[in-house]
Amino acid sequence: MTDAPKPPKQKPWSDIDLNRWREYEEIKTDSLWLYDSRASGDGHKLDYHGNYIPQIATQIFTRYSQTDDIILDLFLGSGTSAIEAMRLKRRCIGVELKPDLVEYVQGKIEPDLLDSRIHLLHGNIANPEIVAQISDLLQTMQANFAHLLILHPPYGDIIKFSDHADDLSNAATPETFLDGFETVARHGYKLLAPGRFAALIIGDKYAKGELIPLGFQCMERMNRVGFKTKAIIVKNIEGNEKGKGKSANLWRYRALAGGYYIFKHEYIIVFFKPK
């Protein structure tokens, strides 16, 4: 007589069966992530400068959400979160400031899932009216809160994404950027279920010869609104941007001449909302 299989041993925020923990070799548990290139296929491609690689979504969604959970992405961009939520059988609400991007991402989503499991909203998430709209949408999805929060804001003014005055990449000063980001973080905190997780994908920047630790400054703002820091992951930026080609040597010269180091990393900072 064989022993009956053990019932799954799971956390309330993950489908991972801890009885089979040795089998999840594809799931990273260390704090250094190295990827030679970005994943492609399933709708993913480098079609928008600054979109984060799908492998991040795969890791974070698998670790910190369950099937049918609602992923809330407040900086949707070209739709990495929406596409990966669709692939991993999660639901998603994505908010994007640029209406043309919302329309573009809609074309990447399976028609029968659009506006049923995948919802794309155009608007400024700093606007309380959008927060109310998301709350109403959550109710129609039979949920009071989102189950996982994704934040991938501009890295300050490194890349100008639009001419919109509310675009954080147009913030006049670093403090203005951080204040705007804090507003978004505060709204995300309100919309996330207690006991669940948030992931911030962010990098640092240089300004006037000085390194600005944007990642840690944003982390502090997340803590300020109530999030507790769970992990800081360092990821290489290979595959995130189009190759510099012949300009690579120029960047090396500038680094040697200016006394600085060329960024080869960004952060994935994981937080949780206390119960």
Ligand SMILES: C[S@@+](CC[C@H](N)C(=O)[O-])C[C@H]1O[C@@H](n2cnc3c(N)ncnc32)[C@H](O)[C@@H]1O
The other form holds:
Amino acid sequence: MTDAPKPPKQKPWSDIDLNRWREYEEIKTDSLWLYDSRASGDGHKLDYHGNYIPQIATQIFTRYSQTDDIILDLFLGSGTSAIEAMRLKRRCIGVELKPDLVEYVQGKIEPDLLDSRIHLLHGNIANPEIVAQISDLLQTMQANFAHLLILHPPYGDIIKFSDHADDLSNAATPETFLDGFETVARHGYKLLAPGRFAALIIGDKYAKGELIPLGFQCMERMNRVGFKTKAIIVKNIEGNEKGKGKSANLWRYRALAGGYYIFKHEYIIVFFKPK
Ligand SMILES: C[S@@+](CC[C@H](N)C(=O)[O-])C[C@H]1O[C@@H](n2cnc3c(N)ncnc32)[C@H](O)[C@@H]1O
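Complement to the form predicted on its own: the form predicted together with the named molecule:
Everything in the complex follows now, all chains and molecules, and the chain you saw is the first one.
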């Protein structure tokens, strides 16, 4: 007679069966993530300057959400989170400032899932009206809160996403960028279920010869609104986009001449909302 299979041993925020922990070889538990290239296929492509690699969504969604959970992405961009949510059988609410981009992402979603399991909203996420709209939407999805929060804001002004005054990449100063980000973080905190997780994806920048540690500054703003930090992951950025080719030498010269180091990493900072 064979033993009856053990019931799964799971945390309420993940489908990972801890009885089978040795089998999850693809799940990262180290704080240094190195990817040679961006995953493509399954609806993912490099069609938006500044989108994140799908592997970030795969790792974070698998560790910090369950099937059918609602992933809330407040800077949806080209929809990487929505596509990965669809693939991993999660639900998703995504917010993006640019209406044409929202329309474009709608075209990537399976029609029967759009507006039932995957919801795409257009608007300024710093605006309280959008927060009320998300709360209402959560109710229609039979939930009081989202189950996982994703924040992939502009990295200050290093990529200008639009001419829109509400676009965080157009913030007049680093301080107004951080204040704007803090407002969004506060909105995210309100919408996330207690005991659940948030992931911030962000890189640093240089301005006038000085390193501006946007990653740590945004982490501090997340802490100010109540999030507790769980992990700081450093990820290489080589795989994000096609190689910079000839300009690499120019950057190397500039780095040597200016006394600085060329960014090869960004951060994925994981937080939780205390119960
Ligand atoms: C770094 S990108 C996100 C990319 C996304 N993770 C993806 O994979 O495509 C940041 C996005 O935030 C949007 N954004 C900037 N300010 C915003 C605001 N106030 N409200 C909503 N979206 C905003 C920009 O238009 C841009 O598409």
